[in-house]
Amino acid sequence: MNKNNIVIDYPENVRYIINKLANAGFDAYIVGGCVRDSIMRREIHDWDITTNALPDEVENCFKNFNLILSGKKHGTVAVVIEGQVYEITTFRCDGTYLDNRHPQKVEFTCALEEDLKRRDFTVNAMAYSEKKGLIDPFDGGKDIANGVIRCVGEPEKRFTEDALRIMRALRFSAVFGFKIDEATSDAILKLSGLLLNISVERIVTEFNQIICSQQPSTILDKYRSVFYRFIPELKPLYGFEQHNRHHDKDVWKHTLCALDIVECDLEERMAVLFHDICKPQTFYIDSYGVGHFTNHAVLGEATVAEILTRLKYPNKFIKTVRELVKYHESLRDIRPTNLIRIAQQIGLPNMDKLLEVNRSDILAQSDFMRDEKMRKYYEKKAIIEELKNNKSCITLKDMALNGKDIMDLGIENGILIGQILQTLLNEIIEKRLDNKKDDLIEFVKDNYTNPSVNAHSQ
């Protein structure tokens, strides 16, 4: 890549900020991710600006604007223009890192290259201005062209300074489809234990993007020892042979294959990652030498709940994922009544997610009976679509009759009312009753309003 040919067209507000600083006698550039993404022609969410102006000078320069000064002591003044926030940060050098995350102090410098060399990876250590063009002292542009993630300077030093950079390297590699430079890769594997010093919230933010990349299996497999640091439950899956003709891969390889197949939805991806998490502890071989995993899905629900709770995922997210894990085996029974029972537990909208987990699971298995499995998959999908399109009665709230209606028939025992409602729902699901109010009332009258029934219920 010829640095001299790089032209980046940035928004008018960014141009205004850079020109205003320049007119006040300062140098200013766009820097970091926005430069990288501009070169890669990716969507840009934030335009960061770096300058040799000190924070007080930046504040004075934009004194007539709404400013956010919470980061001023670290060199950052945020300017709000037309509702958009633009961060302006003074060239700086980081002091000694004491906690593998934050520098003990920040020092300002007049040299742009000093600022760039403290950054994590070469692809993020570039700056640009229309006046001076691309400033790329560490060949980040070349690494973009070659598809490489490489640390600025010595990798071990970069990761020791800030261990979260380990996860960032894996995330950039996964999201961009870049390989990781050998020295950088070696340092990641050597220093992954430093992640124990990083908050799980920060780790999870990076992990989610890795899981939702186009082909997460590559990073998860090559750097599995890194992921074991915060999800040790994955380790037993590696190399665990299944001894079953439905599977031509060990549990780990099957999981990775399914993960690459399933749609890019975080709940679905996470459910697939953990859908067989308890296969190793439930495994046994029968007298014919065939492997079985009794109740692995049910036990997996509890395990995935423990993992995601430890990693501080939201409760709603945990609930959905654990349900997808619990019921992923239950779809073998394709009867409409079974599918309705599952929908009652997880909600009809989540049935689409469960079906997608099921599809990826099937396609990651051996080709034994695959056509038959996929035929049944499409049958299940059609049934679920019909249930949604017809607004079928799945839960008590979908019924045309409610508890008050039953009380109006003279039945006042609360326990009995609950039993009647559940009976009516079962009759509708089994298609022995239509979900019509008059029909339901007649059923209640015929079965529950004669004197002997009421006397007994009281």
Second form
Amino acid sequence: MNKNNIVIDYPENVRYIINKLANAGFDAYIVGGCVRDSIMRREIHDWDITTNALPDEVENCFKNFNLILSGKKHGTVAVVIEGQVYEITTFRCDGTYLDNRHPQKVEFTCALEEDLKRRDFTVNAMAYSEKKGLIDPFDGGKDIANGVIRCVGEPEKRFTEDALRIMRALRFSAVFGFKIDEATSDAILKLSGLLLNISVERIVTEFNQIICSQQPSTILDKYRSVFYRFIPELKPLYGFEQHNRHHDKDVWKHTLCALDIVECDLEERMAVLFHDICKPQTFYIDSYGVGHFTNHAVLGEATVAEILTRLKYPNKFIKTVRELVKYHESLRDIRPTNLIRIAQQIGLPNMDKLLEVNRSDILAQSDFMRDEKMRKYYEKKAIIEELKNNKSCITLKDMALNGKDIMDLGIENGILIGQILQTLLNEIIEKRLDNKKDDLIEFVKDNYTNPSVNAHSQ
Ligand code: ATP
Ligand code: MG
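Form predicted in complex with adenosine-5'-triphosphate structure, per the form predicted alone context:
What follows is the entire complex, opening with the chain shown before.
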């Protein structure tokens, strides 16, 4: 790639900001992720600008605009133009780092190259302006062309300064499908213990993107010792043989294989990552030498809840993932009544997710009975589709009769009402009753109201 040939077409507002700073006598460039993503022709979410103007000077230049000054002491003045936020940051060099994450103090510098030097990876350490072209002192353009993530400077030093860069390296590698340069990779594996000093929220932001990348297995496998730092529960899966003809891979390899197959939805991906988490602890071999994992799904639910709570995922997310893990083995019985029973627990929309987990699980197993398993999968899918299309009655809420209607028939408020509702629902699910108000009233009258008793009591 010839650096001189690179032309980046930035938006009009960015041009306006850069020109305004230039007219006031300052240098300004777009920098970091937006330069990288422009060269890679990826969608750009923020246009960050770097300049030799000091924060006060930037503020003065844009005094007629809406400004966000919360980052000013770190050198960032954000300008709001047409509802878009543009961060303008003064060239910085970072002082000594404390606690493997935060520089003790931030210093401003007049040299763009100093600012680029503090950035994490070569692909993120480029700046560009229409006037000056691409400024790429660490050959980030070449690393993009070759698909490489490489630290700017000495990897061990850079990861010790800020250990979050370990997760960022894995994330960029997973999301872009780039390899990690050998020295950078060695430093990651050597220093992953420093992640214990990083807040779990920051780790998880990167982890989610890794899990949702095209083929997460590559990074998860090669850097498993990094992931064990915050999810040690994954460790026993590695190399755990299953001794069962449904499986031709150990539990870890099976998990990774399913993870690459399941569609890219964070809840589904997370459920697949943890679906067999309790296999090692439930394993036994029968007298024929066949391995079994009785109850591993149900036990897995508690373990996944513990992991995701520790990693501070939102409660709703945890609830869905734990249900997917808990029921991932329950789809073997494909009768509609069984599927409806599960749908009552997890809701119809999550049945699609459960089916997708099921599909990836099947396809990551050996090919023993695979056709049969897939045929059943399609049958289940059709049943769920039909339930959705017919707006079927799955829960008490869907029923054409409620507790008040039953009381209106002269039945006293009490546990009997709940029992009657449950009976009606079962009758509907078993297709012995239609979900029609008149039919349901008729059924209640026939079975629960006694005309002689009523007459007597009047
Ligand atoms: P994306 O926005 O796609 O996540 P990005 O590279 O833009 O990726 P940001 O967190 O927006 O990431 O950071 C903007 C730029 O700031 C980066 O491109 C990089 O130059 C620099 N940077 C961000 N985090 C770090 C870090 N921990 N250490 C060093 N430089 C960093
Ligand atoms: Mg960014």
